[in-house]
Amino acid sequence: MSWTEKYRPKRFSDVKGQDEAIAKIKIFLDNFPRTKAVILHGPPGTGKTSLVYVLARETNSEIFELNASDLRNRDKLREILKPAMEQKSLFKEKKLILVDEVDGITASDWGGLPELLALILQTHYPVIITANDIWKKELAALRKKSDMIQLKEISYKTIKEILFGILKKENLVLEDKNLTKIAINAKGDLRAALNDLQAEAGIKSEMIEIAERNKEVDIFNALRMVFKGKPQEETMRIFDSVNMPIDEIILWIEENIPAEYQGEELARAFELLSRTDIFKKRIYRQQYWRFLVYENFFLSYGISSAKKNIKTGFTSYKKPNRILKIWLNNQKNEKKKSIAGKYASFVHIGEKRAMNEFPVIKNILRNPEIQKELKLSEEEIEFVERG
């Protein structure tokens, strides 16, 4: 694991060099809804986003997160953000709305800002916005509607203390002059300092690669943990470590539930799987990406909790061959339809004609300039270039 993630602050006491910002964000939360939004601004690496996640942990709040790319489309923003600002959290006492890196949108993508401003006036939950440079003229209206909290560059002495503490936890030693050099060169960016320290400690390439390999869990072990193990907090994250699309994991679960569960357990497991499917459809149809957490919850912890007792013995899990082939073919057709739709709209022809002429169109779309013009996604480009 990279040290920036491993040592990400979890409590206010872990956040160093930002005491004033911590005090102000607590005041903002106490004053809500009198003030509905706050902007955390400051140089990269000063801990703006980390501070929001610490705040969520300290207040037992769910975070609903958007970033700059979500502000490009006004209708999409309304569809995604408005329900999040109105609906209660299922698993937490409170909720925070995080709009991350608002200054990251380009000059041609300011369309969602008026909608964001309108939604801030209606929100039932605190809105926290982060930005490296909040002083762009296009963000003037947003500044007027929000409190402002500046996160300052962290002093090199504070950074050095943090780095020394991490080395101590890792049982590593670095010459003091090298530690000072890293702290000074970071220029207030703690994230950069941590990356430099990990590289200087000589473990970045080898140990991170090993960690990345170890964090992957094959689907058979994941199924074994869900079907046989005791449902616990770690169960909810088990599929995060499986290098497989979530829709494919659903097919594996569906195929193998009858191999482990019988009677009431079987009925309960399939009921929870159906709820997973409901959230999946809501996500795809309505673009409610925040429902991903609930889809994953029912698929992992939910199905694991369907059994009455922990199960023992060996079970041979089957690959869902027939269903998987159907699903993969459907995924292929969806990509083809999506690409054909973009092409048809651009050249003003019918989508049906574009589908019929797709073998010819596919050759045209291998041109990078045309791919850029049609705004093809990485997956769509890969599909086109696959041959």
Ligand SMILES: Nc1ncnc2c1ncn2[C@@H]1O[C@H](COP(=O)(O)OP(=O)(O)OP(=O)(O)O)[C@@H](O)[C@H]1O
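None of these values were measured; they are calculated from a predicted model. Think of the rigid core as the biggest set of C-alphas that the two forms share within 1.5 Å after superposition. Positions refer to the first chain, counted from 1. What changes on going to the form predicted in complex with the ligand:
Taking 2 Å as the criterion, K26 does not count as shifted between the two forms: its C-alpha moves by less than this amount when the rigid core is aligned. K308: CA moves 2 Å or more between the two forms after rigid-core fitting.
Here K362 counts as shifted, since its C-alpha moves by at least 2 Å between the two forms after the core is aligned.
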Contents of the next structure:
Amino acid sequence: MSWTEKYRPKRFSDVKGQDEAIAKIKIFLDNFPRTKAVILHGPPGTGKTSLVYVLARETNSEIFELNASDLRNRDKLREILKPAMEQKSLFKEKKLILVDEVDGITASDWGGLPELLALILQTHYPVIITANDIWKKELAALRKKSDMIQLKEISYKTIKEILFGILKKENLVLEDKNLTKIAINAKGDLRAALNDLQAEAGIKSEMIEIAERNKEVDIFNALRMVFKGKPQEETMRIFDSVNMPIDEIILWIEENIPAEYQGEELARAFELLSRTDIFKKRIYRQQYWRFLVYENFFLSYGISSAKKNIKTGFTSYKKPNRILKIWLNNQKNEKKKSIAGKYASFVHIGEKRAMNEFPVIKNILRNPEIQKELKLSEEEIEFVERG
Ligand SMILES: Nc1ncnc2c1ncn2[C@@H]1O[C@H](COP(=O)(O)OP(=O)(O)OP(=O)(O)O)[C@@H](O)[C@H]1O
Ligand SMILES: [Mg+2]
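What's the form predicted in complex with the ligand like, now that we've got the form predicted alone?
After this comes the whole thing, all chains and molecules, with the earlier chain placed first.
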């Protein structure tokens, strides 16, 4: 779904940068039928069509739309307009008659113009016309009979704010300078800005997906080697080439042991895994980083040698979804805590307050000099910069 559709304004407050036009169209409606028609004019992508739909929604009206081909033929137009020309009391609902993009109609299609002008004289419903260029000579007669409301180009700042809000809703981040670039390039046209943003975000999320997929190919291959292959020197190093923290690898192994091992093998593999866990605790508690080597060794060579014979055939390994999510979340929280802790002691505030104000602090910590000052680790820097 295109973002211009998805984020089409629904209420007056969603139509940005057009407060004056909104106020004027409300007045036009309040005063109807003093003036029967209004022309909303202004550059593309500034909210003309959107404003009409919002107006209909907010006033509980139905939109009766006339298009170019309706306007081509006088008799046909009269036919179409009949219900709209009828006595208002026959209809319960309110109606707005919309003639969208009137300046897009070519001269030969203007056979219905006199009928449109007649409609404006007799209509029981407000007529709203939109146009980019109202100074075409064909429109002179229409101009005389209508109020005019101008929609302005939307400032790049407003555009940027809107884009930012949408990214947030989409759970995406884009570098500030790219956002600014898109906003400026749009030259006041919000539709263009939204399309550019969606294209840019599309490329980005695809890249993230590919990276994720590569990561999984790596781990699947490594699992295959450990579970199926003969334990050998190579096996010991297999997880070095998998771009994944060792704790996450443990989850993958744990999830997939039962898919490959049975009986005694199964028991031995889980026994080894629990020993890995003991090492892990020692490592964390006592900061014995050299134990990491053992942890890695048990996970690769150890688990591999838990089987009696090498295995053949294809096994489809599973992603450890539920536990992985919990683990990733804890992991994130740990990092957040340690960063907040460093910041808190540096600026002399409580750790709890630093946690609460983390979104703000995170922005401050994007500054490389502050990162240095707080001695953030590489992983912590990555964490604050990832957004
Ligand atoms: N002022 C605005 N506030 C919020 N969103 C807007 C605004 N203007 C345009 N948009 C976004 O751009 C899309 C296109 O806007 P819209 O169709 O109203 O433009 P328009 O002025 O009618 O353009 P055109 O002259 O090309 O018909 C909308 O769906 C909406 O997502
Ligand atoms: Mg439009």
